[in-house]
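Coming up is one lone chain in structure tokens, specifically the form predicted on its own.
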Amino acid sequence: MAQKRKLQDKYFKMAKREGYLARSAYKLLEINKRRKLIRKGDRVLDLGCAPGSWLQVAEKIIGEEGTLVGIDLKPVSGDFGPNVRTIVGDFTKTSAAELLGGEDELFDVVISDMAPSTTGHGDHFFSERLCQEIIDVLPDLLKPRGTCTMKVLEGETFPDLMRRMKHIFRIAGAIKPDACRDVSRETYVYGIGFRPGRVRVSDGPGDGALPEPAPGWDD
């Protein structure tokens, strides 16, 4: 157990040394290194952005030409550039117009490191449902052919989420970054090549996994 803790602590120490607000920065760094979801100049939306480590990573990748918006129930105290905007609020109760900041252009990338309040009983159901809610709003936020990654706790409903991801993205899969704690069930699903015409609002776990595609560019 002590050895396991020691191995996990290296990311905490690295974050302190390299100026990241949390060890979770290394999760996004690995995901992006392996799948190239975020690129220079992209418009990125970070759902559940506190404490701000994913904002730090995304800001470095997109550069001054990109745009970054983060929203969380808690305020973010990090020092960010003028092309980064943060909102204190609940993404499920915030309009797409507010997230887009009055711009007509949708986001190139949506990322989420959100997790529901844990109870120790059925947490993975709540986590998977949160991801489903994100998918439900993607047509109003994410460009066709855009990319997305979300944290989820693996459980019985994980296959339902993956089926839906594979239906609405041209490429979809899951990654467990090295920075995830060994004892954690968290993993990250990702999608590349968003097909908005295939999304319908889900009523619950498993529902909406395989909707009929609407006419559009992806057919």
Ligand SMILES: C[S@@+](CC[C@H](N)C(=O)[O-])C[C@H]1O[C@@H](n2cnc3c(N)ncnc32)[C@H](O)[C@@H]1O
Second form
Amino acid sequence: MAQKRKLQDKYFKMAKREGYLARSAYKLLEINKRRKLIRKGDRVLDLGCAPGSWLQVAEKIIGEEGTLVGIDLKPVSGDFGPNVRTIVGDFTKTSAAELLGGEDELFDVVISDMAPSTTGHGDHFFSERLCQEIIDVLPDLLKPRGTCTMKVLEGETFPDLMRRMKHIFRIAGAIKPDACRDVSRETYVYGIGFRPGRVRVSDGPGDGALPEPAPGWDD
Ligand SMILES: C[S@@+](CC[C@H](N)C(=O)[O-])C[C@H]1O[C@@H](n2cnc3c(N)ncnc32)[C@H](O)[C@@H]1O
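Hand over the structure of the form predicted in complex with the ligand; the form predicted on its own is what we had up.
Let's see the whole complex now, leading with the same chain.
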């Protein structure tokens, strides 16, 4: 009973009431309220988009002039407008060309709520690896000066991820939205002002551009 109460918390109830497909909607709403990563008219890529609550949030923000592409291993549950395209598939095995859908224009924003299936052993490591894989392909997906946010489970490799984010974005930080459950180690790293040239060249420490991680990444 206590477990059910915990799972059906205020965000779960709000999501039901406000017609969101999942309580995760409130995480993106808070991140975007604080950092304005997604704006009207943007072209957005949503990685791990099912059941679809981030798509719902992003669709509202971008409006009719924006476009939205989502990919997930599972199909989404909701109905979306004509400017929203979803793909059922594994992001790590999908080409940038397929995500771009034949368009030359890259995305203004990449958002990821993906989490590898949890095993209880080294989950944070796999989660951080997934973020690093996303970063590796960002130059093929994200416009210069674009923005990004990705879910990660905090663990000992978190400072490495933050260091890389600070290197490839003009501004980077981490936010733990209120809707993340208290016990969860999940947090969202974000970057503003993408610098694609820094992803593959001198990406490691040594060029003097990478700051040491400091406590309290949430700036
Ligand atoms: C927490 S859910 C996302 C919830 C979504 N943001 C929403 O608001 O409805 C994480 C999703 O990531 C997807 N996922 C995990 N690994 C993936 C991968 N390699 N490629 C595509 N989707 C993946 C899972 O299938 C799952 O639906």
